[in-house]
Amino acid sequence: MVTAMGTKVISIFDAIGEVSYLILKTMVALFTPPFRFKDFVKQLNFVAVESAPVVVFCVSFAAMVTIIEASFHMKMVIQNDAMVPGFSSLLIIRELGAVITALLVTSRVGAGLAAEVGTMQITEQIDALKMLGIEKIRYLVVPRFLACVIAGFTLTIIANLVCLYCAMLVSQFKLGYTFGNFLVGMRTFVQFQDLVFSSIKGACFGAVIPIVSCYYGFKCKAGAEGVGLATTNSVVTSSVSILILDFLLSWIFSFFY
């Protein structure tokens, strides 16, 4: 048992070291030529443009549920929901928009990246890149990393705006507050820096997805089972990492309020 625990601990530290090395190599390659602009545009279309409809659709319902539940519980506790527009706006901008967007992108893009890179690994396409003198991190990771960072930043802003609009619709037609009432309540609670911090969160969450996905893709074992395991591990690890990172960033940003 002790041996098994020791082996597990060593494997965890090995994984941390390998991920740290992957991050370091990615950051170095990000700022050194040659740059693969076409690959970046292709990945940006895959991550941002193709993910936008799913993100917009899902966060719309999340925002509507949030404001309805907030109104229900506030009426239950203090018999008044006048502060619901302000509280729901703050929750949407600080947490809901960024986190839900990141988890949706993880389930769609992260799984796809892990499966793609894992398939290249087991079919020896990555070994072929090495024989051609092409660095795998620069060719595979960097375009996806940059695309996911920009997509995370952009999609978070879009998600926040869509969430606020849906919350205003529910506020007007369900709770009886006009758009003007909602905006006044939102202005009382929400500051511009909340949107800035939310966008930073989105970019950081976006950076997690390609690193984790490519790491598990590079470690993929042979066979369909290996690709499936790499895909599952990448989605689970990315989701957990995003939630932990959300806590850390929220704690850091709390010092600026």
Contents of the next structure:
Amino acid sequence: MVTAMGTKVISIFDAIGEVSYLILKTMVALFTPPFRFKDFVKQLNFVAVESAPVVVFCVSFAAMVTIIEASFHMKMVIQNDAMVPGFSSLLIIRELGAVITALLVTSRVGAGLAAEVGTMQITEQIDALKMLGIEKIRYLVVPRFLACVIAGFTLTIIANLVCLYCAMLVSQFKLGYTFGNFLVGMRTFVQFQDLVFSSIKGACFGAVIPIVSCYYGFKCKAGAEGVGLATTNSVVTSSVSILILDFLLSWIFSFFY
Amino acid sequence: MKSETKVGLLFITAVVMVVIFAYYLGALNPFTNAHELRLAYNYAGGVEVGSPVRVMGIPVGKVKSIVFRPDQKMESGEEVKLEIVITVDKSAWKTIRTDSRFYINLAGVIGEKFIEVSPGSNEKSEFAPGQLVRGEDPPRIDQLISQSYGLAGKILEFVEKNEGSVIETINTMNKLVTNLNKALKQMEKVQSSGQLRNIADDWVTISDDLAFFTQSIRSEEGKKTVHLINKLIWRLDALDAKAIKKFLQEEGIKAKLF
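Next block: the form predicted in complex with the partner chain, after the form predicted on its own:
Next comes the full complex, and the chain you just saw is listed first.
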């Protein structure tokens, strides 16, 4: 049992080391030519543009649920929900928009990336790239990494503002607060830097997805089962990493208030 | 549609959304139509950058910046070390005059701080944009609480030091109240037994008699009587103990009158 635990601990350290190496190599390749602009735009289209409808649709409902629940609880506790538009906006901008967007992108893009890279790994396409003198990280990871970072940043902004609009509609038609009331409440609580911090969070979450997905893709074992496992592991690890990173970033950003 | 176009459209959408958000939040306003005023305070009571400025309860601007000025002095020579720069819409600018006052106030359920500007009188002139004006420092709640604590402590100390005399005073007051209560009860008894009414009736009779007496004095006969009495008193004025003694001795009567 002790041996099994020791092996597990060593494998965790191995994984941390390999991921750190992957991040370092990606960072180096990111700032050194040749740059693969076409691949980057293609990935950006896949990650940002094609994910946008799903993200917007889902976060709208999340925002509506948030404001309705907040109103329900406030009425239950202090028999007044006058502050709900204000602090719901803050909750949406600081947490909801960034985290839900990142989790949706993980489930859509992260799984796809892990399956794609994993399939390339088991069909020896990556070995072929090496034979052609093409660095696998520069060719596969860098465009996806950059696309995910920028998509995370952009989609978080769009998701936040769509969320706010939906919350505004709910507050108008369900809670009885006009758009003006909502905006006044929002101004009381929300600052522009909240959106900036949220977007930075989105970019960081976006960075997690390709690194984790490509790591599991490169480690993919042969067969359909191996690809499936790589995909599952990639989504689970990315989601957990995003939530942990969310805590760390929120804690760091709290020093700026 | 090409991938580049789609990506470009997404970015433009994001940028437009950010600009709209910043505009509604008040962080970005390229079409500003406001003047600035510099308010000097020694205590700002929690006002922050972005807090609203209101004239007669209507929002007309915002707190633009808060600056510490350690060497700042007003024209009167008063040292005022905090400068709050506010913006005021041009539409409300004319209502603010040199006799306007700038209070720091509280609003809403969450106690949002804002600067309330009282409208000035028309006889006074307008402020020049960017002029330095002395604001009204808000009362410091912490100081009030601290002073209340001090006062409560002094009262407690006084009571502790003069415990005997305080108790004595309270006992005396207690006795006084008891006696007063007894007196009131007696009065109530007297009132209920009818004695008070008898006294009142007697007073009425006496006053009636006095009225009759004064009326009879006012008649011709009464006037004559008063005149005679007056004469008699005038004559008797010189009649003292010596005169009576002399009179009685002259009349041969020996008596000890005095």
